[in-house]
Structures are given as structure tokens and as C-alpha cells.
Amino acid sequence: MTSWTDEYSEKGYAFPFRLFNGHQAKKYRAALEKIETEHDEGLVKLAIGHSNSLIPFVDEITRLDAVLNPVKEILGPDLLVWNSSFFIKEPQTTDFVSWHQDLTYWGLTDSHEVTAWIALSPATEQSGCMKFVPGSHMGNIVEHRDTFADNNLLSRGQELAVEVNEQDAVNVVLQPGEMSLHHGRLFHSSHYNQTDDRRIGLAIRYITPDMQQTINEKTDATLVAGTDKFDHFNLKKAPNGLLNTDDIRAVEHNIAIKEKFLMAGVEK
């Protein structure tokens, strides 16, 4: 019988993994939506885009054994969180994520990366679940083009400059509290949310400590398993509290460094 790790190696993804029950998923969702209602738009946007650095319950999720154990089976015992962010599609909207590869603009020297995508609300075909192209991680990073489309949830509206046959794609249907894992070179996308509920997912980007940025500056990362013998990143601890001032200042500094590769070639 083929193991899920063999399938991951062949296809570039694996799902679903049950992390916690629906009741716990609702608690996490309620905590997120409380932040959205109690803070101004700019601060909420910062928290959503850099969630493990600013929101304690997200840091908690990144360290759950149910999340880490399968990631360790792919990457090994030593794990850093390079970033985590929420992807939220409001009900009956045209927000989408174009076909892309995660590692395209991250300025990392290798591909020892796994993205864990965790559903806090139902991710279905109707709500705009992710779609994966099996085996597309086997090649290199392909050319992307920037669109900066208003309803594209990606930072540059980046999309593959090659055609993708939608019939080759697999729908990644997840219930609240379930997770998928995918490789940083895998072709993936997601479509509109046609339901009356929000589609909320948390993406956590795990890397191994031997990775490093392609620029001569360290970015921040959080050691969540094992040890770091390389010192390629500025290791950050858990958040000091919800939207802590010192944490916000550190995130803003980290953003300024990351923009050198995340927005390379883009005019201000």
C-alpha cells in the first residue's frame, strides 16, 4: 500500500489531515474575527499577513504536534516558520488566487519548504478551495507575470506565464480543522467564493534551517522544532502578546527587508 509520503513525493501534495475538531476551529475563527472588529484596517492587514508574529493563537497552531509531525516526515526534525498568513474570501465575492508557485518571489536558496494550509471554515468547490496540479512540483520555477488585479489575493497578482489545463487540477476540499500540505513549486490556485459564508484559511510556510535568503541580509523566522545549526535567519520567539508594539516594529522591519526580493522588478 502506498504511503501518503510516497504520494506527496509523486504528486507534490497530501490531504486531508485532521488537526482539531470543528468546535476548536470555531474558537480560532472567533478569535480572528474579534481582532478584525476591534482594530483598524491597517493593523488587521498587518496581523493577517504576518499572523504567527503578531497573534499568539496562530503561533500556537504552528507548534501543534498534529501539524508538525507530518511536516517533519517531509522536511526532517528541524523546522522554522518563515511566515504565516490568512487567506480570506468574503461571501459572494470574486476574490481569487491565480495559478502560481509559492517559491517564485521568496528569495530562498533552495526548495526545502512545505506550506501547511489549515481550514477555519469549509473549503469547498463552491467556496473557492485550493486546486493543485499533481506532479507540477517536479519541474523548476517557471516564468510568472504580474497583474496586480484588485481581486487577486496574491501580493503582485502573480500568475504562471504558461497555460494550465483546469481538467488536470484536483480540488482540495477541507472541513474546518483539516489541513493540506503542498510543495513550494506546486502549481496551485483557487477560485471565487460563491457561498454565503467566509472562506478562511491559514497558510504556514515551513522551511529547514539550512535554507537562506539570496540577499546579504537576514530575515526573521521562528524555530518551532529541533535545532538551528546554521544561523541563516534572525530567530524570533513567540509573540509577546496580541499585536504587541515591539512585535509590530519587528514585523515592519522584516517587511522592509523582504520587499527587496518580494517586490523585485516592481516600480513603486
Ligand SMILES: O=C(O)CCC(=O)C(=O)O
Contents of the next structure:
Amino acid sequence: MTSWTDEYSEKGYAFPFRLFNGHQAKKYRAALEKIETEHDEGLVKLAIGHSNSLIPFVDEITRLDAVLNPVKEILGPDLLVWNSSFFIKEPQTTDFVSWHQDLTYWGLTDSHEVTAWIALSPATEQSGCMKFVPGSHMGNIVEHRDTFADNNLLSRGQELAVEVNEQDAVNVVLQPGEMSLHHGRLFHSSHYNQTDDRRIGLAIRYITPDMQQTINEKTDATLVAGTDKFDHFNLKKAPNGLLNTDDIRAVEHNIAIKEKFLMAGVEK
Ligand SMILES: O=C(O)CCC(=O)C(=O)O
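Can you switch from the form predicted alone and show the form predicted together with the named molecule instead?
Let's see the whole complex now, leading with the same chain.
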């Protein structure tokens, strides 16, 4: 019988992994939605885009054994979180994510990266779950073009400049509390949410400490398993509290550095 790790190597993804039950998923969702209602839009946007640095319960999720154990089977025992963010699609909206490869603009020297995507509401074909193209991680990073489309959830609306045959794609259907794992070069996308509920997913970007930014500047990362013998990143601790002022300052500094590669070639 083929193991899930063999399948991951062949296809570039694996799912579903059950992390916690639906009741726990509801609790996390309620905690997120409390933040969304109690803080202003700018702060909420920052928290959603840099969630493990600013929201303690997200930092806790990034350290759960149920998440880390399968990621370790792919990347090994030493793990950093480079970023984590929520992807939220409101009910009956045309927000989408174009076909892309995650590592395209992250300015990292290698591809020792896995995304853990955790559902906090049902991710179905109707609600706009992710779609993966099996085996597409085997090739290199291909050319992307920027679209800056308003309803594209990616920072520059980037999309693959090559055709993707939708027939080849697999729907990543997940129930609340389940997780998928995908490779940083995998072709993936997601379509509109045509349901009456929000579609909420938490994406956690795990990397190995030997990775490095291609620019001569360190960015922040959080050591969540094993050790870091390389010193290629500024290691950050768990957040000091919810939306803590010092943590916000650190995140803003990190964003300024990351813009040099995330927004490279984009005119202000
Ligand atoms: O949540 C989505 O629909 C897309 C997420 C994504 O592209 C990613 O996690 O890499």
C-alpha cells in the first residue's frame, strides 16, 4: 500500500487530516470573529495577514502535534513558521484565488516549504474550496502575471501565465477542523463562495531553518519544532498577547522588509 507521504511526493499534496473536532473549530471561529467585530478594519487586516504573530490562539494551532507531526514527516524535525494568514470568503461573493504557486514571490532560496491549510468552516466546491493540480509541484516556478483584480485574494492578483486544464484539478473538500498540506510549487486556486456561510481557512507556512531570504536581510520566523542551527531568520517568540503593541511594531517592520521581494517590480 502506498503511504500518504509517497502520495505527497508524487502529487504535491495530502488531505484530509483531522486535527480537532467541529466544536473546537467553532470555538476558534468565534474567537476570530470576536477580533473582527471588536477592532478596526486596519488592525483586523493586519491580524488576519500575520495571525500567528498577533493572535495567541493561532500561535497555539501552529504548535499542535496533530499539525506538526505530518509536516515533520515531509520537512523533518526542525520547523519554522514563516507566515500564517486567514483566507476568508464572505457568503455569496465573487472573491477568488487565481491559479498560482506560493513560492513565486516569497524570496526564499529553496522549496523546503509546506502549507498547512486548516478549515474553520466547511470548505466545499460550493463554498470555494482550494483546487490542486496533482504533480504540478514537480516542475519549476513558472511565469506569473499580475492582475491586481479587486476580488482576487492574492496580494498582487498574480496568476500563472500558463494554461491550467480545470479538468485536471482536484477539489480539496474539508470539514471544520480538518487540514490539507500542499507543496510551495503546487498549482492551486479557489473559486467563489456561493453558499450563505463564510468560508474560513487558516494557512500556515512551515519552512526548514536552512532556507534563507534571497535578499541580504533577515525576515522574522517562529521556531515551533526542533532547533535552528542556521540563524537565517530573526526568531520570534509566541505573541505577548492579542494585538500587542510591541508585536504589531515587529510585524510592521517585517512587512517593510518583505515588501522588497513580495512586491518586487510593482510600482507604488
Ligand atoms: O484559501 C484559499 O482559497 C487559497 C489559499 C492559498 O492559496 C494558499 O493557502 O496557498
